[in-house]
Each structure stands twice: as structure tokens, then as C-alpha cells.
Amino acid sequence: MPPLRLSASLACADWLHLERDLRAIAEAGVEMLHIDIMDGAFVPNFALNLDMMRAVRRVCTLPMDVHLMVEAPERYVARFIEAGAAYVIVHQEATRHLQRTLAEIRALGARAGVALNPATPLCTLEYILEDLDLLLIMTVNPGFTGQKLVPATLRKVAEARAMLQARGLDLDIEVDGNVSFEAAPRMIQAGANILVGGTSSLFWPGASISENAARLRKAIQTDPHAGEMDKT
């Protein structure tokens, strides 16, 4: 099992104090930054962009996992890698030539990821699993923060981990959407190892980022599977 990591969703940060939040994220030991790119077409919203990524890179060295919620993401892969993306994640539903896009991401020096919406079955990945470094399972429908967890997606995470293990693949499984203090242990138990923290955990308004990160890690450690994961 790959190591457990937290990824902070910058769409949920305080934009009036972004540099402060970035420093707090790093000081809290959060391992990654999750960058949601939305085009208003694939999802009914707009969020983040290349200029924001370049500004972030000036003050923070944490790896960025860039989640392209856009139509035909292959048009932009090179530009996001140039802007500092360590991971580029495209939606299976949004690109016509998925294997070609994943190969391009790797050829340009980034790690390649695929995201699946809640209703998209795992079987759509049957012939591209070896082209992946990361699988992102959306646990809500993409496009907005603050949504409720889609319960069936926890079963999907478990089935994804079993599918990967059956193929001898030790890939990251990331989950995005309502990664709350309550839901996170169940996500880890199902087989996820990267948690995207937003308004229901890392950016929960009732405490600081540092306090929220500590609370989230403590919640995860209450699950025996999380403890096993830390030892790998």
C-alpha cells in the first residue's frame, strides 16, 4: 500500500490570505496541494488557473496535484506541467483519447492520474491501468465544495484497491469530496491513501489549519488499517 498523504484543496483556502494559508499548510505537515481547475463546461463552475499556480510556486514548494475538470484536457497538459504540476489528473469522461493523454503527461515529466465521477464504473479503466500513477475517485459530483458524500463511492474505492492489487499494481488512490473527520477513516479503510482536505476537514472554519490537520490525522489513526499503512 502506498503511504498515506494529505492534499490541501486550495479552492477552499482564504484568498485574501493565501500566502498565510500556504505557510500554515506546509507547517502542518500536509504533503501536497490539490489544485482544482474548472472550465464552466465540464463542471458548472470556474476555479483556479495557471497564474495562481505560478504564484503559489513562488512561496511554496509542496508538490501540486492538478485536477483538470475541463473538456478536452489534453489541450492544456503541457502548460500545467510547465507551471509546476507534479501530478496531472484528467477525467475519463472528458478526454476522447485517454491513453494518449496519460502517455503525454508522463513524457513531459509529471505523474499521470485519472479521475472518475461517482457514476463512472471502474471497468472503463481496464486497458489503461498500467499507464496510471494515481486514481482519483470523486466521492461527490465535481464542481462545488460542501457537498454530501455519495455513499456508494466508498464501495468503489474498495473495489478499485482490490482491482489494482489483483493486477499487482501499487498505485495511489486519492479521494476528493466531503473528506470529513468522520468519513476519512472509512475512506482509508476502503483503500484510499491520499485524502483531499477541504471545508469539512483541513479548512474547517472552527479551527486553524494546523489544528484541523492534527485532528484529521488523529481521526485516521483510530482506524487499524491506517496504522498498518504508516508502517509500509
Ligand code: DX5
Second form
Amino acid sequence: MPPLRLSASLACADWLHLERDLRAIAEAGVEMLHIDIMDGAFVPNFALNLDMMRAVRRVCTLPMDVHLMVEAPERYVARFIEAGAAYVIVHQEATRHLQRTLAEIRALGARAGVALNPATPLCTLEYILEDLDLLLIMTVNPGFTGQKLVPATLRKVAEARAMLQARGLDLDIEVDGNVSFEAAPRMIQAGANILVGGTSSLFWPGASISENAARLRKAIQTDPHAGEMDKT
Ligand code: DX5
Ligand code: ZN
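Condition change, the form predicted on its own to the form predicted in complex with D-xylitol-5-phosphate:
Full complex below, order starting with the chain above.
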């Protein structure tokens, strides 16, 4: 399994103190920034954008994984890479020519990712696995922070890791949505190696980013039930 990494979901940061939060994220040793882009069509909401990415770049060098919750994302791939995306993640459900879109992301020098909504089966990826660097398994329906986990998605993570191993592929599996202190250990155990930290963990309002990051690391370094006992 590729190395374990945390990706801070910037949509959950305090935008009035964004620079402060970015420094806290980097100081806490968080490895990546998760950038949610929503177009008000693929999902019924709006989120971050290209200008915001460029502003973030000026004070933070962490790699950005850009999650495009956007219809026909192939229209915008090049612009997100220009704005600094290290990973561009498109939804399987949003692009008609998935293989071409992934190949274009790689050709432009970024890593190519696909996201699957909770209802979308893994078999849709059968013929594009070689074109992939990262698989993002949505553990909630995309579009909003603070939602409940869709339990069947844990089984999907386990089946995805098994499918990749059977094909001899060591890709990143990222999980996004309600990655809580309690759920994170189970997600790792199922085979995820990148956790998107949102309001349920890194930006949990009851503690600071650095305390939340430490608590999340502790939860995933111990056994899968540690988080439940640690509940406050
Ligand atoms: C949507 C977002 C959220 C986000 C929220 O696609 O990416 O799922 O990370 O994190 P939570 O669920 O912890 O508020
Ligand atoms: Zn996301």
C-alpha cells in the first residue's frame, strides 16, 4: 500500500483566517491540500475556484489534490494544472470520455485521479486502471460538508484495494466525506491511504488544527477501535 497521507479539505477552513489555517496545516505535518471545486450543476452547491488556488499557492507549497465536482471537467483540466494542481480528480459520472480525460491530465504533467459517487460501482474502472494514479472513493454523496458516512462505501474501499492488488497496481486510494476520528481507522484498515480531513477531523470545531491532526494520527496508528474509545 502506498504511504499514508492526510489531505486537508480547504473548503472547511476558516476563510477569514485562511493564511493562519494554511500555516497550521503545514506545521501539523499534513501532507496535502484537498481543493473542492463545485459547479452548481454536478452537485447542488458551489465551492472553491482557480483564483483561490493561486492565492493559496503564494503562501503554501503543499501539493494540491483538486476534486472536480464539475460537469464535463475535461473543459477545465489544463487551467487547474496551470493554477498548481498536483492531482486532478474527475468524477467518473461527469465525463463521457474518461480515458481521454485521464490521459490528458497525465500529458499535462499532473497525476490523474477518478472519483466515484457512493452508488457508482468499481467495475466502471475496469478498463482505465492503467491510466490512473489515484482513486477517490466518496464516502458521502459529494457537495456538502458535515454529512453522515454511507456505510457501504467502506466495503467499496476494501474491494478497490483487492482489485488493484489483483492487477499488481499500487495506486493511492483516497477517501472523502465524514472521515472522522472514529471512521478513519476503519477506512485505513479497508485499504485507503489518503484521508481527506474535513469538519469531522482536521477542522473539527472542538479543537485546534494541530490538536485535531495529532488526534487523527493517533487514531490511525493504533487499532481500529481506538477512535471509538477516544470519543469526547
Ligand atoms: C465534498 C467535500 C467534503 C469534505 C467534508 O466533496 O470534500 O466531503 O471533505 O468533510 P466532512 O465530511 O468531514 O465535513
Ligand atoms: Zn472533495
